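The chain that follows stands alone, in the form predicted alone, written as structure tokens.
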Amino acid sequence: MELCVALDLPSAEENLMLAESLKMYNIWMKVGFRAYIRDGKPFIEALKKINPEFKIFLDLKLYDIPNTMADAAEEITKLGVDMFNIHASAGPVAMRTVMERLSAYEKRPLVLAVTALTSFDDETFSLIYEKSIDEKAEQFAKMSYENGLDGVVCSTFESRAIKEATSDDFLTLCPGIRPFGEDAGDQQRVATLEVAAKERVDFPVVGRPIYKDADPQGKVAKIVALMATLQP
């Protein structure tokens, strides 16, 4: 497992202070909608200056017509980030178009597809997709795997089934991780690190339990130490 820290604080200054406090760790940093719309490319560059070994996951969940998604994916690649995501709901043509466009690059980011947002419960998810989360997440994962993506964003509880339906090497990135059983907040499907390890999660994403802690650096130290004991 590789820790991914969600930079979801209200300002660039606060996010960069958090990153500065964690610069001794070569970990992933998740840059989401709010941070990127507000702070843009200079924010990504600032993170890399803090620690060039930080890996950047740009969490924009692209969802549009295939050519527009491929155009955006190409611009994201030029930013030098290490991973980004699209919505699996965009479908197989969009997936193929994105991956074909990025094949021209010698070094491209990892591309993941969002299956079901972890804020959904089964009832509200089925109102939209007319299937259970488990069913649809696996279907989306197979579609993503067959069309050349590197993995999916899913909840911890779908990770093992997705790998069994695709490949052990097909990546799962899972938000909603509460390392030591912290409050779930607005997430519906949360899990501890022990559960994430058992379910073969590759990238556990941790946000509020770190940045709301009085000692974020100490919290990450505990998380990293626990993860080391959970590696197979």
Ligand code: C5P
The other form holds:
Amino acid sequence: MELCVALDLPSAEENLMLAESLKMYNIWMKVGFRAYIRDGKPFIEALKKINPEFKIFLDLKLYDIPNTMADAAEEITKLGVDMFNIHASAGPVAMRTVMERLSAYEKRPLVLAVTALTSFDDETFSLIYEKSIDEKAEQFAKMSYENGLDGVVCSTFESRAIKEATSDDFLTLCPGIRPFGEDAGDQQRVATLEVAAKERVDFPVVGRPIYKDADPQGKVAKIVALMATLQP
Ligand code: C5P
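Could the form predicted together with the named molecule be shown next, to go alongside the form predicted alone?
Every component of the complex follows; first up is the chain already shown.
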């Protein structure tokens, strides 16, 4: 497992201060809509300057026509980030077009597909997708695997079934992690790190339990130490 910290603080300064306090760890940093729309490429560069070994996950969840998605994927690759994501519901042609375009690059970022947004409940989800979340997440995961993506964003509780339906190497990145059972906040289905390890999550994403802690650095130290004991 590799820890991914969500940089969800309200300003670039606060996010960079958090990154600065964590610079001794070669961990993943998740840059989402808010931070990227507001702070853009200079923010990515500032993170890399703090620690060149930080890995950057650009969480922009692309969804458009295949050619437009591939154009965006190419620009993302030029930013030098290490991972980004698209919506699986963009479909197989979009997936293949993105992966084919990126194959021209010697070093390309990992590409994940969002299966089901965790904010959906089953009823609303099936109104749109006409299947249960579990069923559709697995179907989207298989589609992503067959079309050359590296993995999916899913809930911890779908991670194992998705690997069994695809491959052990097919990556799962899972938000809603409460490393030591902290407050769930607005997340519906949360899991501890121990459960995440059992469910074979590759990238546990942790936001509030780290940045709302009085000592984020100490919290990451504890998480990293626990993760080392949970590695197979
Ligand atoms: O603070 P918390 O640990 O709940 O943060 C989780 C992060 O993962 C947030 O940045 C949230 O936007 C993101 N996320 C999520 N569920 C998804 C996709 C992304 O919680 N399905």
